[in-house]
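Given as structure tokens, the chain that follows is alone and in the form predicted alone.
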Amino acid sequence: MTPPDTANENGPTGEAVERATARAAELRDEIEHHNKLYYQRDAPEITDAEYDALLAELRDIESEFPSLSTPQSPTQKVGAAPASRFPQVEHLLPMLSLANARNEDELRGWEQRLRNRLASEGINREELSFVVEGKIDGLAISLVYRDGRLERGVTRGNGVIGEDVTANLRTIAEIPTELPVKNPPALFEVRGEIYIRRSDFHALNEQRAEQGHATYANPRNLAAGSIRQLDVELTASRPLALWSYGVGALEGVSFETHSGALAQLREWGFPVNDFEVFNGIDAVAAACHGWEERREALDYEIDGAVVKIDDSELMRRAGVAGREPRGAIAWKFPPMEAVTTLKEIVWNVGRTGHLVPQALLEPVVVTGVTVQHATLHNEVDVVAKDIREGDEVVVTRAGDVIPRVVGPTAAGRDRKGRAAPPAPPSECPACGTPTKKDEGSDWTYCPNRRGCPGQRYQAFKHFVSRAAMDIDGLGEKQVALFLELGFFNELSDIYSLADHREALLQLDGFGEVSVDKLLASIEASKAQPFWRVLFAIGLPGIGSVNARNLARRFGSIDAMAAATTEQIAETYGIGEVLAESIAEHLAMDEERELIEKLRAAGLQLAGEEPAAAEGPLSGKTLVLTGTLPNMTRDQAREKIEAAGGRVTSSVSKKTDYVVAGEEAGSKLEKAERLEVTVLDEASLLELIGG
């Protein structure tokens, strides 16, 4: 007798069909739920790998039980229905998805199926050519040009109908509004991905964390959410970029090959990622491995490589299976995310006293690295993501030096008996001082600024860093060692290290040459200009740009200390809140004592930053970006300031000029969006008279 849950020689039993039907229904509901979260709300609850596993299970069931496969199944559709807050537009041609291959066997299996399909069309080729390119992890969009002018930009949506987000896409400098050709084609549709560079994403998150705001989960979600903003100005403020990966509907132009289409896109000014044409599946597999090997070195997120048959006619003849073209496939990389348990949240004290949470995790391997600790940025971020001890959480290393917790999984969030929401400790974990949280502030902090060992260590690291006093030979390990040995207690002790020369020579790794070099570097740092000393002291909120502006405004630390809050607030880039903080700290006894000791050590506390000179750039604000051919940024800054100009770090509508060199990034793009005048090095020199 055949068991009730297995197939007999006549096919599956009734019970097996019932179980498959029930499971397929569960999977469809779950996949549709995650489609809406991913495509409409840009807030996925599960990793890409978990989603792909659900889809693969459903596809296997439908393959075993063909009667369960319907046109409405997620295996036959792309994405989710477009959101109602934007006008809905039907695509000129469907925006399809791609089948996945996760290893060479699956890639070779796809190529054999493609050959079989072409053979059924009477096409037998001994060798096929393929294009291999990176699979960008962004938001797919369609750009339609009529007679050379951008008519509309639409999201993928469900592959047939998308959202009209033309106004938002026009804010992206990399998207041409016109095709640079005298006789443009009547219709030209560009397919691409909107994304955010890793460097821009990390800078934005660091800024938000420093300000006590919740951080963004990943570049893809931020890019997608930015494009779907109803406020165009908000979209324009985000560092969005474009990679073009192909063409869609065409009139008046055609391409024999996919590589030819990409070359034309690049010639017309559309950003096109690296791509190569390969003959044979062996070379294709090697190229896919190559993309995987350099994945983490890229300044943008990719989750795989895309392989497409290069011949456009063969692509057409291969046809479509469900929602996927047979002539293309995505080689998917192992996920850069992993799921583990958050054992404990610990709080560390930062340089300015802020208490920073860190996650202690059950060890988990993420892209070949065992992760046990991960950043949580700040207390606001922990609350916003609803992260608690004992949760099952998603951890990522996507381009980060330090792994971070994305958030709890759906199972972790729904778990019964979850721990209470974490709260910063009432006492500093480094010194035991009662912590404080000012009204309206997002930070809990330790007020024991100079006496807290945790803050002291961070303060020393900052003071000796290259951006501050630039003391070569005093790294993290040396600072920690000298604090432990009692050589250092406060910052001014650095300039008494020569008193411990004989003791230094007794330490492992310290010979006469290295000790003398270290002491010489300490002595040389006394010549650093006033603004660097001001930055090195590390008053909260004073970065290098603010330090320069304050030094220029007041000329000395004494003048700053004597100034009122209102006078400090008159400094360019300093608001009322920061001015009040600066005034309060400069009035503290411990800060005044430190300043006097640094003065006695011979540091420059006045005179290095005169008031802005008069010249052709008087009253003008400039931003430097990229690498100039003949000057360093410091040299360019000196020339600008000598000509009366002011150099700031960020581009805004108040910026007069952006000076751009090679590999200029998001600042150049923002300047173009805001229609700020862009200069190269030669133009800058011409403007200031050589």
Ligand code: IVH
The other form holds:
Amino acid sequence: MTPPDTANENGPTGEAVERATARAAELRDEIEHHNKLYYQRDAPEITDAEYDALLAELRDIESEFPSLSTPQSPTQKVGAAPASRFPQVEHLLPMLSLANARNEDELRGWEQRLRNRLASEGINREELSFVVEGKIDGLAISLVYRDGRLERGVTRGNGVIGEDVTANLRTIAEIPTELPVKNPPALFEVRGEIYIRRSDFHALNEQRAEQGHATYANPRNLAAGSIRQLDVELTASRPLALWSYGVGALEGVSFETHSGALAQLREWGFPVNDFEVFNGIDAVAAACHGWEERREALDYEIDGAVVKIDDSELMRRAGVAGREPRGAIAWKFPPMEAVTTLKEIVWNVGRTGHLVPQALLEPVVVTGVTVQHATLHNEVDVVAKDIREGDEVVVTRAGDVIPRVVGPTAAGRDRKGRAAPPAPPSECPACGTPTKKDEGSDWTYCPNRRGCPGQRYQAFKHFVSRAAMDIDGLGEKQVALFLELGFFNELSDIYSLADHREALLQLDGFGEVSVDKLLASIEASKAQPFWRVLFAIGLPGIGSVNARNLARRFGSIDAMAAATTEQIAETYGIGEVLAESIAEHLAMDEERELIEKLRAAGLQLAGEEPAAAEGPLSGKTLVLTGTLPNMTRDQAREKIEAAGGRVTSSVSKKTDYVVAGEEAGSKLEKAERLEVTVLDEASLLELIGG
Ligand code: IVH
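And the form predicted in complex with this ligand, for comparison with the form predicted alone?
Time for the whole complex; same chain goes first.
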């Protein structure tokens, strides 16, 4: 029997139409709202899955009641109209969207419809060839090259009109500014996805967590947010990358196949991800499964696989339905996010003493993995995101190996009678020392820096880790064991482990061979360069990048310890607050003692990196700002350093030159105010003689 309020053979009843109309209006409002949050503010409030569900519901209603479908419906549009901070420009050809297949059946259904469509055009092929690619989870852009030169770069926007973000895109080293050919085509439009590598995302979040900043939700939002920054410097500081996946408008060049276009892109220096041509839908389905299997192992995030008919003519003949080309489809993977309840927030002590919150969750499956613990990064993050016990939260595995709590869902946040905001304990959970919070700081920490067993364990783990001293055979387990046995007390004890050789041999799982190997890798670590030692010691805020820059700037720990806060702040990437903390720590007795013991053990406390090369810029300090016409900032920095100069990040009276490119902002203003000489790229090159 047909329920009274749904369609029946005679068409929908009045009541059903009314309900559907109201629900459709509601859904449209809601979807538009979320579109804005996602596309314009890069701050989605709901998960992709929740969003897809809304869209699917609206689609269902519209297909049941076609009269409710309008061209303005979000089902007919791609994303929201762009925010207006950047000049809006029309795409040469619309940037289309992709229909979705959620499983193999839907994929096969799509192929059948495509065949039927082509048959109706008089095209009958035994087997079709398809290209299968990863569906990169980033931000779609278009790059227009006229006569071989990059003319403009535009975000997708609503597919028809996007935002001109050329200056920002120029800061991305992977984007060629010129096509490397003598006779370039008159017009060449490249399309691709801007993304951030998981490893870069993870490092950035770790660094932010360490410095007390709120962390980023996922690589996609960070990439999108970074491209749409008004401050070019900020964009330049983010590790943005490109995968190009196709061409758009073309003049003076054409491609018979999509794979041919990709090969050309690659030849011209555009990063093109792995792709392969497959004959027949069986092979295509297998390739899609293959991408899904590899998903976790990739250093970038994909949310599906994209299948495209390879023959350009067939792609054209298949045509476009709504905003979706019939010749391509996205096989969507399950989202990296899920919603669950945060049962409890527990606090641990981190390696630099900060109290680190951890979430205990109602177990939930995220892309095949059951998650019950997730990191909340730090105190500031918890406050910034207003996360409380009992909240319904979004948990993600995006961009990280370790699951993270993104934040409460809108429903979680609006819930009445929520728990009080969580507060870190007044005593260190590891050693019981009363915790401290310095004035003006957002951080609670255990002041028992080298004495607290919690901090000590974390500090050891960090010291021996691959990124630091890289001591093979000395992992978490061994560190915990040796701490328990009393072989380890302070970091320098690692280098007297050999004294315990006999005792080691008595331990379960240790034999002559493994003990000798372990002792040999400890010995070998003494040759690690100074910057690694500096990183391994683990002063708050010194990640591997800062450690490298400090090592390059000062050349030795002694020079660093003798430096003033101001001098430390002249190091590239080191601000005043961090410089002060570094100076303070290097003046502490316990740090000095540790350094002396490491020195006695034979570690490298001075760099093989020369403090500065000799050259026309010897003794000069330069600041880079804006986009240079022909060099990335890193290239410019290398040239300056090779010429003996030093690059710092902030302009002061001591700055000798400010090198300014296009869209230079506040630094240029400051240089003018302080009457610092301003150079353009050409005069910089002249100065360094080449
Ligand atoms: S092709 C006509 N290939 O997915 C189809 N898109 O829903 C145009 N995307 O806006 C896109 N990886 O942001 C294509 N290998 C890939 C892709 C890809 C990611 C994104 C892109 C596009 C959206 C389509």
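If you're wondering where the values come from, they're calculated on a predicted model, not measured in any experiment. We call the rigid core whatever largest set of C-alpha positions still superposes within 1.5 Å between the two forms. Residue numbers count along the first chain shown, from 1.
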After a core superposition, would you say V513 shifts its C-alpha by at least 2 Å between the two forms? yes
Taking the rigid core as reference, does the Cα of T340 move 2 Å or more between the two forms? no
Core-superposed C-alpha of H377 shifting 2 Å or more between the two forms: no
